[in-house]
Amino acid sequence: MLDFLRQEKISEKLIAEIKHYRNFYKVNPDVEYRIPTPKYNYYGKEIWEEAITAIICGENLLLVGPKASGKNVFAENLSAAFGRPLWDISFHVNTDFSSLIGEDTFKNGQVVLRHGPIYECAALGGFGVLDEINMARNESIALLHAVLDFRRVIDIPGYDRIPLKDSTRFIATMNYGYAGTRELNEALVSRFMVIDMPTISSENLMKLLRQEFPNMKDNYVEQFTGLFKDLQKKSENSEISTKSVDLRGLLSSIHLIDRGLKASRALEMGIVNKSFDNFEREIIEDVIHLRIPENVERSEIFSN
């Protein structure tokens, strides 16, 4: 990851700070398996430098942005860059204290606390990704206040007061406008440094495609990038919904094409069929056919 950061021209001073962080905060061997090896790299120099600086200063992060802005990819990249074990904590309307911190259970004839992901992350100095934090009820995540502010403790009734390891950081993600989401209360937001994640630029999307598909011909790198941006623009103009503006779907479709599936069928599975409105599907198909010919062969897209 550090070589990648140098390629992205991240400040050498910040890279040196990351190396110091890695050397100073040792990882418990029992959880080394949790240090991620990212499938995708996040491209964006300014966002990287903002996040690295905040983490070094002991801050927690809230990544806010639209669909396909790479929030979870970036959170995983940060964990890998700092060499920290990662806990993914998905929030929903039924998220409560026990699902985050832990609950009573029997072990060897005694009642003990079965540790939840927040507890483990805090006690072992990991990075906790609080995914879609605005899907949980405010009252259920109020318990995070003491975890995220200057106190940095978990006070568990009937058990103990657990201080967070100095290396522990929490990275929350959220989208606006999804079904089931709600506004975060001010008290919670004030405990984060907030990064507004931009949608991926054409230049960075081409970098991603070249990394993922090194044998793709340059003209099709440009066409698939243009296809994604065309769909994005249609969505911004309210001509289609955001359902088909799906970067994961695009990458998966290209993988299917690389394996020999006809391009039109692969893109139908990965992009077109994400919409369930017939009129919208026709618009999406028209956008695709302007960029990717319906009968294009794999050999025209890939060099070998």
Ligand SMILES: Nc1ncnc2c1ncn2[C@@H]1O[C@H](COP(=O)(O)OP(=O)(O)OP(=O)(O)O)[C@@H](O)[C@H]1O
Second form
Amino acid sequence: MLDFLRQEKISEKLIAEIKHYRNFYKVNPDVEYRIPTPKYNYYGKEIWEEAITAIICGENLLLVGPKASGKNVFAENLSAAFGRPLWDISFHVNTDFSSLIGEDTFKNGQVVLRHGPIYECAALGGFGVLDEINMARNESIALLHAVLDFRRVIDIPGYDRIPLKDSTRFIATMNYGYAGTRELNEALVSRFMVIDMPTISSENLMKLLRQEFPNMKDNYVEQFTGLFKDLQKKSENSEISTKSVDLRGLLSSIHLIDRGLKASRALEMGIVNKSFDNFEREIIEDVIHLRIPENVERSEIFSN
Ligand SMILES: Nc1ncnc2c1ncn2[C@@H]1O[C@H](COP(=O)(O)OP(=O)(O)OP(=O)(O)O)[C@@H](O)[C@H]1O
Ligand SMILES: [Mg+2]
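Now show the form predicted together with the named molecule, given that the preceding structure was the form predicted alone.
Now the complete complex, all chains and molecules, led by this one.
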């Protein structure tokens, strides 16, 4: 992971700080298995620098951005870079104190607290990913205020006041615009340093495609990158919605093409069919066909 950061030209000073952090905060062997080995690298030098600096300064992060902008990939990459065990905690309308911190259970005839993920993460000094934090009801996560600000403490009624391990950090993610997303309350947002996740740049998308598909021919690396950017532009100009601007869908489609499915059918599944409006689908298909000929053979796209 640190080699990747060097390759991305992250400053040696920041890399040295990460190393220091890793040496200073040992990981409990019981949770070593939680340190992720990322499937994808996150590309975006500025974002890396902002996040690393904030984490070193003890801050928690809120990653805000559209779908498939790499929020979870980045959270996982950060956890791997800092060598921390990771807890993935999905927020939803019923998220409450007991699901986050813990609840009473009976054990050998006694009432004990069954620890929730926030509790474990805090007690073991991990990185807690508060995924889709704006899906939860603000009032039911008010308990996080003391966890996330200078108090760094979990205060459990009837139990104890547990301080967070120094190395604990929380990385929240949120999407805007989805049906069902809520506005986060200002007091909660105030407890994070906020990173506005950009859509991937052409240069970085080419790197990502080369990494993911080493056998893809150069001109197709350019065409798929161009296709994604064309869709993005059309959506920015309000000619189409954001539904088909789906990097996740594009990557999955390319995997299907690599397996031998016809390109137009794979892209239909990954991109076109994300829209349910016939008029919009036609525009999307036209955009695709300008870049990827309808009857293109696999062998034209991949070298082996
Ligand atoms: N800057 C980037 N660098 C590397 N991969 C990226 C980048 N942006 C998006 N991706 C790719 O997009 C896909 C989706 O990433 P991820 O699941 O992290 O998105 P997300 O922002 O959490 O999306 P959602 O809001 O839908 O949950 C992954 O395959 C990831 O590799
Ligand atoms: Mg996500």
